[in-house]
Amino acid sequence: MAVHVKVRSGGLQRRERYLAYGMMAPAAVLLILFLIVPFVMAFGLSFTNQSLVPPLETVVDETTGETVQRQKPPDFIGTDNYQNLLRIHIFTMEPLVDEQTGEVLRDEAGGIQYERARTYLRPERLEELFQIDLFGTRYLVGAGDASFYRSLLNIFEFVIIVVPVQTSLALFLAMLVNQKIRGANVFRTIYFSPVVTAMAIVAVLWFFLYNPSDGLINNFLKVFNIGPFQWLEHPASALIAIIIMSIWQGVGFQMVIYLAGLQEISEDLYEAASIDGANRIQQFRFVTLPSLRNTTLFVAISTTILAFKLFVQVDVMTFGRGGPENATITPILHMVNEGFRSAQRVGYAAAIAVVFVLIVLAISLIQRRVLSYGDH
């Protein structure tokens, strides 16, 4: 009779891990078609010079022996895209000196001159990321590609402030719709209604918003009698301009997934604590908080991935530019004109790809291991 128990026991479990296998195979089947598949073929084709047009030779048909013309095929080049791609390098700037005195020359502020950046770059064959004091002494800092370390920092800039205030904003509003109060629905809408709108709509909507002159934000900001500002046009206001629109649209989408979980929370545990003289904001801490710990792991690593993702507001908004002077500028974007429309570069735009795939990979494993640390 046990021996019977425990094969029927036996029997079950594989019906189930087949019924899961069947189940996650419609998953797994396209997440290999179009994640792993398309990442091993830009793998592979980082590692040649190919181009999205690529250039014509003039080549003797060996059947008709005719002189015929054909796309030249890609060449092998190895790890060239990568080396031009990662390579940098920092430079230390010798003061100007002048020649008679052997005095160091200053400018009218009193500050040191430094040699032309464009002495040390060009033989060198590297652009200029940037330069930086430290201890009374100017470093330069050059890459073989300037824009593709500048968009990592745009990124990262991105990244830091967009998931902490947006992941916060959408626990917020999650609570505030989850209220029992008339018209909760209306606002759940509300807030939610920028995510199923597509976001190149957004981007112009927002491009108008933005406008100098006739937007309506700096029209606003002039009854106080601030501005106007040039958000989309200085470098230093262009990516928080993009900040706020990108978490505008997209607050919704996490606020939904912590209004679920925010309504599987048990109500017997917040009259445990009442009753044990815990007031609302000890409730938030020790009663909603540790129960949204797997949501908060789920939407904090979601909003990373979709944060580095970055592009399409920044394509609309600056033109496909990624500027003003590459201040908002995202590694998709820089692959996109390397790859697709200025340098048609199919190549380099792959080793760009696989490289930032890494990276993100590499950040979300970080992120999930930090704040999955001390489950167990």
Second form
Amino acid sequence: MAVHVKVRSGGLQRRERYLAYGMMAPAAVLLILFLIVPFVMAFGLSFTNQSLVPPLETVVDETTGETVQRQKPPDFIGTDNYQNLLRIHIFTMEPLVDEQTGEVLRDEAGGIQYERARTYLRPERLEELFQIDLFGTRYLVGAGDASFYRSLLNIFEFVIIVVPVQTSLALFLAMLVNQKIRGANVFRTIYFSPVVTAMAIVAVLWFFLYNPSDGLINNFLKVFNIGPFQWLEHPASALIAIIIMSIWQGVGFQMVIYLAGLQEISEDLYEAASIDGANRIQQFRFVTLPSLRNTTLFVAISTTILAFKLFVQVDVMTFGRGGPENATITPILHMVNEGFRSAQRVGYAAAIAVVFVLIVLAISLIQRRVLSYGDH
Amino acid sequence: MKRIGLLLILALLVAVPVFAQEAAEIELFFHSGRGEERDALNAILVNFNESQSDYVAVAKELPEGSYTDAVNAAALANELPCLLDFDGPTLYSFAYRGYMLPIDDYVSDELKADILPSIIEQGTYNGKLYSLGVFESGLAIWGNKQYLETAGVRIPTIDTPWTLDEFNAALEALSQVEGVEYALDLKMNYGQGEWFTYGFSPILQSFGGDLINREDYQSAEGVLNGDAGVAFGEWFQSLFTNGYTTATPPDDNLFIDGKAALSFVGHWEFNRYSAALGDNLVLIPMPDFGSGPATGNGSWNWGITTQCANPDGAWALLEFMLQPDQMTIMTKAAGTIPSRISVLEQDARFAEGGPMNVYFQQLFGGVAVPRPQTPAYPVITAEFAKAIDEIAKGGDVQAALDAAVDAIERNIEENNGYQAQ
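What would the structure be for the form predicted together with the partner chain, given that what you showed me was the form predicted on its own?
Next comes the full complex, and the chain you just saw is listed first.
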């Protein structure tokens, strides 16, 4: 009897296992086909000088002895792509000296004059990252690909600002439209409408809104005697402009998730809190926020992932270049520009993709660890 | 049921020979830029399809801004059309990568002799002819005569162009005229793209610089970022800092609305501008910025791809487009210069006293400088446009040009100098 049961339950387990595999299969196939395989291919490409469309070369066919034209196959170049991408070099800059007097040359403000950074960088095929004065010495930091480091800096700034601001704004809006007043549904629709509009269209609209001379935003600010601002034209404000429009476009999505979370909270909790003498702020602090803990986690993580993918709005609003002076370049945009636009360096773009994926993966792992640690 | 099945089979048997006789499809890619050009092309294609029964032309329109990217993607996917249109200097990159079929054998000596030499030169790479255009382009300065007279500015001729000082003084005088918001419209609203190179590299050349060293097309150091290049950049930036022009026009109509006194743009605005300004419109030749005047040339042109199953049909269509009647449909609609000398000579708009005679004289007076004929052109134009954008927005001129030089040279080096195979 016991043996019989064992066999039966073993059969059941097997069937359940098959069922589980079967249900997993569609997702697994898609993930392998569109995530794992491309990543492995990109990893392979990143060690070659693959061009998007390679040039033709004339070769002699070994079997027939005829000359044929074919596309030039890529060369294996080892870790060259990674070295060019990540290479950093620090130079100590020598002050310019007057040849006759032997004195250090100074500019009008009394600052020491140095040779142009390019004289150091160009022989090494480096680009300037920044210069810094430390203990009376001028240091010059050059990178093989300054745009890549700049793009990392930009995307971190973007994520660090967008995630908390967009999350809190979404909660605020959700609480506004959660009130049982007439017309709340209209506001829900209005706040959600940018989310369902294509990003490219939103970006074009905001491009016109940001026009310094005749844009709606500067015209509005003029009423309060503020501005005019060179929103997308000045390196200091371009990323801010992208951040503002991205939050405007994305906040509706998180608002809807928060709205669902808010409606899950039982009225009893608020009633109990008010009987205990809690005011509205205390109710928010001790009832609403703790009840929304899981919602907030979901919103924060999904916003972070979306924010790292920043591409379309920058591509449209800066004509695909991430300018001015790389102020809005992002890793994805840089990758697309290197691989698929004029330069056609697919191998190099693959190296950018691999490095960026590893960085985002590390951040996701840390985020998971921190958040699940808080669960206990 | 059975009977229906039988009928179907019979119908198919009858239909197959009909299918076999049906005209072969000739697909073409076309950049959907300005509406008039698109309408004119569609009219020509209708004429082609009606004129014969062997081929049917089917056009696919692609947005101009990302046109070259789309062509590269199509080439990668083996889905290039039979006939491809492209902005002149991208040919060398396409031919280098093996997209294009030489058309020397198709073009008769008679036709070749009638095509503008600049169009033949543009379509030639590595000694072979790959493409022909229906029109040539013209670049000079459109002026508002009334504003020029009010400001007391001399309207120059091709023999006595404005000098740099004269041009600067004219800009200052024009910006004082009542109603003028900007002395000059530079069409910065076209955005960072081919316009920046097509439009502004002739000014760089007139200053004595160039996009690349044309001796061997390997380096740009000292040519693009040398003293002449920096002088060009500083002057160009001063247009914005002095308020003569704007980096962010709110729309495309500054000149038409009378807010700008001069408009630096190509031939393609002729129809719109002459409709708006009438006799008040004047075409001013390119100024001499120091090393003699220079203007751009070259335009969108057509080539047959190596992925075309029916190159004879593609040539039949291209030859049809180059027929004088069809060419005139395009050049009238788009306000462009016909690429056949016989057609151009009969076009009153370019004859002496005509509204666009300046273009004719610039083209034949040796003022027009072709854009660099090298497969590196897509990188050169992208990097120069980026530098122009930074300079216009107030960036450091030397640094912007240096960065362009480094990026261009690095790309050429990585591609082993783009030596033709």
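As the structure is a prediction and not an experimental result, all values here were calculated from the model. Positions refer to the first chain, counted from 1. Note that the rigid core is defined as the largest set of C-alphas that superpose within 1.5 Å between two forms.
With the core held fixed, P235 shows a CA shift below 2 Å between the two forms.
Remark: with the core as the superposition reference, the CA shift of L216 between the two forms stays below 2 Å.
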